[in-house]
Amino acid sequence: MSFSKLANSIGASVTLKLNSEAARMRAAGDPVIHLGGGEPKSLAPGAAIAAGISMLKTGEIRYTPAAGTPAMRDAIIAYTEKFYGRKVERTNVMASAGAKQAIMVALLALVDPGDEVVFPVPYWVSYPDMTRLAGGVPVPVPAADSSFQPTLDEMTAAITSRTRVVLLNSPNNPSGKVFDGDWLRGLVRYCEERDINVMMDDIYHRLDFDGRKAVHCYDCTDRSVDDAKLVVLNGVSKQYAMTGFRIGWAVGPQDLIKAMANIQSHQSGGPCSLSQAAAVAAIEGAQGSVGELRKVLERARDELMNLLGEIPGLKADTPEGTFYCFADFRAFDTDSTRLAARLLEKVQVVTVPGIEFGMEGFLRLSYCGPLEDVREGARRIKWLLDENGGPELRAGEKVFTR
């Protein structure tokens, strides 16, 4: 078959590909340590499971409205008021099959062919291809000092007359960076003055560490939800450890939400009724599981940072949120794809190459799995990189076998 130019230009999600490879190796008996995943190993809240079981027992698992069930939209309204301090109506919110779909639908609603979508480097791996799927032009903005937050001047210099959207993610995947409040306020203000849409990918909301509270875009504008050219994307996957339920949402101006719901009605229809019932229960139920998850992640982060600190030449900033560390391995290999392949081949540790996030020489390490896996993964990395292995990365040995 012959394929479209678009299909030929889009590759598979590298993180999903790595998940598949790790599963294949484990099934084959290899002692794989997966530090490449983005999926908390905590269990979903009990209330969510009970709500799903209760609906399942009725046998009434039906289609839902394109923008989500009334109960789901009401839960999003309550969440938005409780955690963002903004009162919204049903016309301002919609549910989707994960925050990823919400981002994609928002891009389809806002971007015309040739329009530019600007985002900081490092960025989530899917942003460039999602922009291309919408017909847009991705404009990644690196920091001159290789830090994880370009300056305000660097961001604004990348904005042109073709810029349609500025896409932000804080706490940030892959870096764990929480964007500076003054920086965010300045950027939102700049976009407001130029009538540019701001999209806030807030899927790691409430997973910020050390008692900090990430400044949010709603903190940066005095405009109402309908007047602000701002759409916020969130979901239950990360904070409630409900990745497989595939429920996300969008909050924004009602005309944008209407356009997004129209697109979604043709793209996939309404989100799964069973998953929405579980998501409602998670949002409206006791929130203790979120705090417990945050504590578990903080402990795992601290453990990982201590272990990485024992590797001479490796540099790693302490993550301020999410469950990722974006470590600088350039002292060992400037080709992150090659290094990640070596780690998988020689010590069976899955990592994600930094080039996929726009920064070569870095690897993303996830610490949301079991603590013993985080420790073992760091130990294996150290073994490969230490003075016994040297710059040749122990090319002739494979020691961790089934």
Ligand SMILES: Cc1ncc(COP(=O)(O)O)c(C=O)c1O
Given for the second form:
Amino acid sequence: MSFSKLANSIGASVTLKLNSEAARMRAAGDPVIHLGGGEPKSLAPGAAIAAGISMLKTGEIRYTPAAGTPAMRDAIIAYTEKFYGRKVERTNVMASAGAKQAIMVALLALVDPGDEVVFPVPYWVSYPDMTRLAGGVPVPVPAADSSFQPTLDEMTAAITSRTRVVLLNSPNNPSGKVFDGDWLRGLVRYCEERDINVMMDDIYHRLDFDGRKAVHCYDCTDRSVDDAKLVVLNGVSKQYAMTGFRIGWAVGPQDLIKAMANIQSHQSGGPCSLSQAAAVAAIEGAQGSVGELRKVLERARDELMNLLGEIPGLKADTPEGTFYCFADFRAFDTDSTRLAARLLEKVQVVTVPGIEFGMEGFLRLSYCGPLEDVREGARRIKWLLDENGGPELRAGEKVFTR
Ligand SMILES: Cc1ncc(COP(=O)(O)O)c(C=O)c1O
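Form predicted alone already given; the form predicted in complex with the named molecule follows:
Every chain and every other molecule in the complex is listed next, the one we just looked at coming first.
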């Protein structure tokens, strides 16, 4: 068969491909350690499960409005007021099948062919392909000093008359960085003055560490939600460990939300009604699980940083949020795809090559899995990279050959 130019220009999401590969290797009996994933392993909040079950029992599992049920939109309104201090109306919010769909639909609503979408490097793997799917041109902006946040001057230098959207993600996947407040204020103001839309991907919201309170885009503008050219994307996947429910949302000016809901109405319709009921319960119920998850992640981050610190030549900034560490392996191999393949083949550790996020020589290591896997993964990486032999493998373990 022959395919459209669009289909031919898009590859599968690398992280999803790695998940399948890890599952295939595990099924074949390989002792795989998966440091490539992007989902917390804790269970969804009990209230969310109960709400899903009780709705399922009614048998009334129907289509919902394209923008989500009234209860779902009210929950998003309550969330926005509680966590961002902004009062919004139902017309300002829309639920989607994950933040992924909310981001995609926002791009479809904003971007014309040839419009530029500017985002900092390193970026989430999907941004370039999502931009292309919307007909736009991705403009990744690297930091000259290889830090994980280009300067304001570097960002603004990339903005042209074709720039339609600046797309940000903080806390950031893959770097674990929380963007600096003054930087964000400056960037939002710069975009406001030039009528450029800011899309804030906030899917790691509330997963910032060490008591830090990330400055949010809404802190950076005096305009009302309807007047600000700002759309915030969020969801239940990460903070509530509800990845499989596929519920995300967008908050923004009502004309944009209307355009997005129109697009979504033809694309997929409203998100799964059961999942919306579960998401409402998660948002409106006790919030203790979010704090617990944050604590678990902080602990895993600390362990990982200590273990990586024992590998001479490896450099890693301490993540300020999320559950990823973007570690600098340039002392060992500047080709991240080759290094990730070597780690998978030789010691069965799944990592994600930095080049997929726009930075060569780095690997993204996830620490959202069991602590034991984080420790074992770091131990195997050390063993493989350690020219002097490294620690002995434990009895009964598969013997890897360097
Ligand atoms: C930066 C970023 N944005 C969006 C998403 C998508 O989240 P969701 O599961 O809500 O579609 C992810 C998932 O990994 C992500 O890392």
